[in-house]
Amino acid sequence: MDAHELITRNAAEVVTEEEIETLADDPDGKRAYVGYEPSGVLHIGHMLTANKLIDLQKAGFEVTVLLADVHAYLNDKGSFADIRHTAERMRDQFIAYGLDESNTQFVLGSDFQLDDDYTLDLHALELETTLARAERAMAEITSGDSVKVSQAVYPLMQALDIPYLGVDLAVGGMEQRKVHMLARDVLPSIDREPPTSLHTPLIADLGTGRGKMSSSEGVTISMEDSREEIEEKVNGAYCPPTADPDPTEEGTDRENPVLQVFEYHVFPRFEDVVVERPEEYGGDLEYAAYDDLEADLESGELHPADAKGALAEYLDRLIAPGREQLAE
């Protein structure tokens, strides 16, 4: 693969093309960041966006790993000394599960957040920003009726923290389009230049095939998960014999979510698949690309059972590694 193939590989979306080609043109010594919030243990949509991440190194890019403790803290998620306790772990995971430690650098938000000159520009995208405009970025992280001002200051500080990590590219699940959209919007009225940003695609709900896979409702896979968690979790994973299921009866859209962890989490970290199976009913399969199981699946040949079997088994060859590490 070129550079702009591995940068855009499984993107949802990027936001400029021709920004991302340029990018492209000459990507080594850039550098594509990603924020999180502390949260402990690593889950498959953190492992999402890292696969994209590695993707990046790949293509020449270097890597900031945000933290982000300040936001936790905003965000009601307990005491500063706990949060980043939290975030030590969420480092030596990501590791594990493939990040190049030597190109990649991790930072807490409270290394810069709290600076004078922070504060003061964040002040400054607060005069310019309409509290309706915060509302409509800051909807990933209100719970309830009652919205508190720091949850309107958070998608503020996530739009500074791109011009002060002095990164090339903004990388988020599409859920954090929003975000980047408002620091496109917001940045250049403190004469900082609007991003670059690439939002990764929503695995649905693996159960239900519906929503998004999240890991405070529904069935999510964990670096905690066992090899026998992870079997019985796929085992009971939604798996109609199609790419493009049916909606439910109320129509509400539904996605095959095994065939999602598939293409954007095995495909992208093995160059070959394989399906075992007896003899008895046709051997093994091996597949050198999504594209070709996706067609065994939609013709018969792969039954749904066969695949959940062997999403299971790279599923913890992906985890084993971050497992062992929260072990340790």
Given for the second form:
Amino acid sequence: MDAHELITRNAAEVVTEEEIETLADDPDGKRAYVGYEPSGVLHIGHMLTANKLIDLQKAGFEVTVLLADVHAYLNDKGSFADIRHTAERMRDQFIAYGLDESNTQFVLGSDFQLDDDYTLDLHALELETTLARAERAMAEITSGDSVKVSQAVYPLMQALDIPYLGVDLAVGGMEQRKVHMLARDVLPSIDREPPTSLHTPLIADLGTGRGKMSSSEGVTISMEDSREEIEEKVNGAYCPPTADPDPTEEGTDRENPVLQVFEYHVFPRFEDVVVERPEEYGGDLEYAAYDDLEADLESGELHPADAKGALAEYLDRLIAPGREQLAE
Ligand code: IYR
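Switching from the form predicted alone: structure of the form predicted together with 3-iodo-tyrosine (IYR)?
In what comes next, the whole complex appears, and the chain from above leads the way.
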């Protein structure tokens, strides 16, 4: 796989394609980052962008993980001391998950976001941005009904992180896209380059195939799950024998989360995926590419129950190192 393919595979969008091509052609010195609000333990949402960071490392990027403690504080995730503690635990889990330690820089937001220069630049961006625009940028990041001033400051700090970390590429889930668009618009006002960004798709809730999988509601997979819990969650997952279930007039309102997890979590991390089956049901199936597995599920060659059995096995393999790390 060439650098461009590694960078863009499984991305929902890149902004812009031309800028990504230039980065792909750049042989060295390129840097990418993702920021995470430290809260709870690593879950499947964090793992999706971490997979992209692993792709980017293979494509020659140096990677920064921002443990965004100040952002978590602004987003009402608890006391600053507790958030700090969670950030330390998260770092170890990312390494256990497979980020190349020699090529990953972990940075705490509070290491630079409280500096004088940063604060003055932040105030300059505040002058450039309407409250309505900041609020729109946060629509898919916060759930609270009443907007606090802290939530208006938050996206401007996220924009400012990009030049302060000196990165060429900002990575995040699709829910981050409006913050990155805001960054493109406002950073030139303080003589900074508009940043390039890449967004990963949102995965539907495992139980229903609707909405988005998150740790706060519905069924998700986290580093704390035991093998048995993973099996239970995957066995209960919504998995019709098609990738495109329940099309309605307005479009498709349900996804097949089992297939999505195969596509975005399993295939990027394993060369071959084996679905074990007893001889009497046709024996094991082996897949080198996601599309073949999807086609077999649609044709009926692969039964959803067998697909789920394999999914639980591979998820367990991905999670086991982090689970062991947490137990230490
Ligand atoms: N908004 C992210 C956290 C975050 C991301 C980046 I990229 C930053 O520079 C700072 C914070 C979230 O929703 O988790």
